[in-house]
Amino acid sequence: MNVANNVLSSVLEAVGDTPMVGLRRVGVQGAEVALKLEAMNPGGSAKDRIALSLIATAEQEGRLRPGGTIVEATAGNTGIALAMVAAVRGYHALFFVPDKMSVDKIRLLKAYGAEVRVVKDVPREDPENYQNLARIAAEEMDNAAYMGQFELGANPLAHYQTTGPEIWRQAGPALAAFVAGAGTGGTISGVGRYLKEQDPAIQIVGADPVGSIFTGGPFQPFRIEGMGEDYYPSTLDTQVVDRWVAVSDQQAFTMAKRLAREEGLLVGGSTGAMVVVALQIAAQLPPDRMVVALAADTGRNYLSGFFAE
C-alpha cells in the first residue's frame, strides 16, 4: 500500500477483511444468525482468498514461471479469482469448466481475459471430467501450472489463515456455531479447525446439496453450483465437521430470493443453502448466541439462472 495517499497497490491487496451482517427480517427466532460476506472480495467470492495461496505455492514450488500459464477446473468462483491474480501478475489463464456452470460466470472468466472450455458435466472416474481435463492439459502445456484446489494444501491453509481468525474476532465467544458447505472443502476444513482451536464447543455444520455423497446415500445431479461432490476431495477434513445437513435445490433457491428481498443481500444458491440450515440450528439456541453462515459470492453470478426462474 502507498501509505502517504492510502492506495493500495494492486486490487489484490483489497482481499479478505470482509465484513459480517447478521439477518433481521429472515429468521428472528433463537440465536442471531450472522453473514460473512465474501462477495465483498475484490472477485466477488470466497475463493478470492485461496487464489492468491494456490498462485503462490505455485510460483514458490517453481512450477509457475513468468508469463506461463494458469490451469484449473472449476465451477466458476476459484477461475474468476485466478483469473484476476493471473490479470495483475501478467499470467495467462486456462479454465475448465462443467456445463451445469451458469452462463453469467462464464462470461466474467472471459471478461478477466481466461481461456475457457466448457465440457460434459461427468462423474471424476470420467476421463472427461473436467479435473481430470484440466490436469492433463496442463501436463501437455511448457511452463503451466495446475493450480489443484481440490488437492493442494494452500486451499484450506488460506482459510485457517484468514477467514478463520476475521470470524472469530467478528464474532467472538458468542459463536456457537459455523456453516459452510463443501465443494473442495477448503473454507469450512480451513475456518472449522481455527474455530475449533478457540473453542472446542463451537459446531461445524456442513450444508449439502440433496445428491451430494457428503450426506449419504448414492450421487445424484443436483443444480446448486460450488458445493456437494460425487467424492471425498483431499482439501476436505472430515474429522472437523461435526454434522451434515442436506438442502434441496428449491430450499436454496427460495432461501437466496428471500435474503435479496428481505434482507438485500444479493447472493448466490450455495449461500441460500447454508442459511437454510444456520436458521435450523439458531431456531435451537438462546438470543445470547450466534451462527455465522458464509456467504461465498454475489448473486449476480446468477442473474441467468435461477433469479430469472
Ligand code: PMP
Given for the second form:
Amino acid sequence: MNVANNVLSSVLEAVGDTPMVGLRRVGVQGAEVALKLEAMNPGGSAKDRIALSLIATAEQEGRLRPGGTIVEATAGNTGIALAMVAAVRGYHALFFVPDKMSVDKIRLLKAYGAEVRVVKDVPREDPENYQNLARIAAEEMDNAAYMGQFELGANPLAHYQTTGPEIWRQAGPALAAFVAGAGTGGTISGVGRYLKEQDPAIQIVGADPVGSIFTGGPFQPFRIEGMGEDYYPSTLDTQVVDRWVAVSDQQAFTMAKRLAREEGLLVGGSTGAMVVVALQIAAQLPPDRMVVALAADTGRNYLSGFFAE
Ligand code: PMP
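Can I have the other form now, the form predicted in complex with the named molecule, not the form predicted on its own?
Next comes the full complex, and the chain you just saw is listed first.
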C-alpha cells in the first residue's frame, strides 16, 4: 500500500506500455516505419517482460523459494532484467555470459548486484557453452533455478500477452508488417502469433545477422548482439515467421548510428538490423500502411562497442 495515489509499489509495475515512435528522416519512402521503444522499460530492454514471467513460472513450479538463486545464460538483456527483478524480490542472481558480450552490459549486471561468469563463446554442442554451464550450475546448487529463456513457453507467452496487444493497439489496422530479430525467438513468436490472430495478412519478418542459421547458414560468427543463433531454440515458432532477411554487422551498426544522429533514438545494433529490413519492406508499400520494428534495447549498452568505432 502506498500513502500517495500516484506511486508504484515497485519498479516492476513500470514494465510494459512502451511508446511507439515514427521515423521522420531515416525512413521516408512508402509506408510509415515506427519503432516500439523497448528501451523505455525500467531495465532498458524488451526482456523486462519475460523476466517477470520466467521468475513467476519458477516460483509457481516450486523451483524457486525465498532467498534462492536465479541462474541464467544470457547475452545481457535478459540478465539485466532478471537482476532487476531479483533485486526487488530478494533473490541472488548468477549469470553465464558469452565473452563477445559488451563490457557495458556486464557492468550493468554487476551494478544490480548480480554475480557474472564470462565464458568462451562456443557452439551449443560444446559442454563449455554458456547455456550448458548455466544449467549444470543451477542443478548443483541448493534452491537455485535455471530460468531457461531458450526453452520455456513463458518467454513467448509474455510477448503474446503484452507486447503483441500493445502493438496492435498502437498501430491498428494500418499495420502491414512486423519486424523483429530472433535470439530465443520469444519476441517474434509471441508478437507474431498475436498479430496474425488479429489480421492474418500482417507479414511477420525476421531480421537475421549474416552468419546466423535462420536465413540458411552455415553458421559464422557475427558481432550483432542478442539475435541470430547457431541452432533453432524451442521458443522460436518458425511457422509464425513469413520470411527472414539477412543483414550484415556493418549495415546494422551504420543504421543504429543514423537512428541516434538523425532521429534521436539511441538503440542497439539489433534494432539497426531490424530497421534496415523494415525500410526495405516499407519501400514496397503505400504511405497509408505501417511497418513496426521492435527496438529491443538501448544504445547505451554499446557505447564502448560499435558506437566507439
Ligand atoms: N535484440 C537484443 C538486443 C536482444 O537482447 C534480444 C534478446 N536475445 C533480441 C534482440 C531478440 O529477442 P528474442 O530473444 O525474444 O528473440
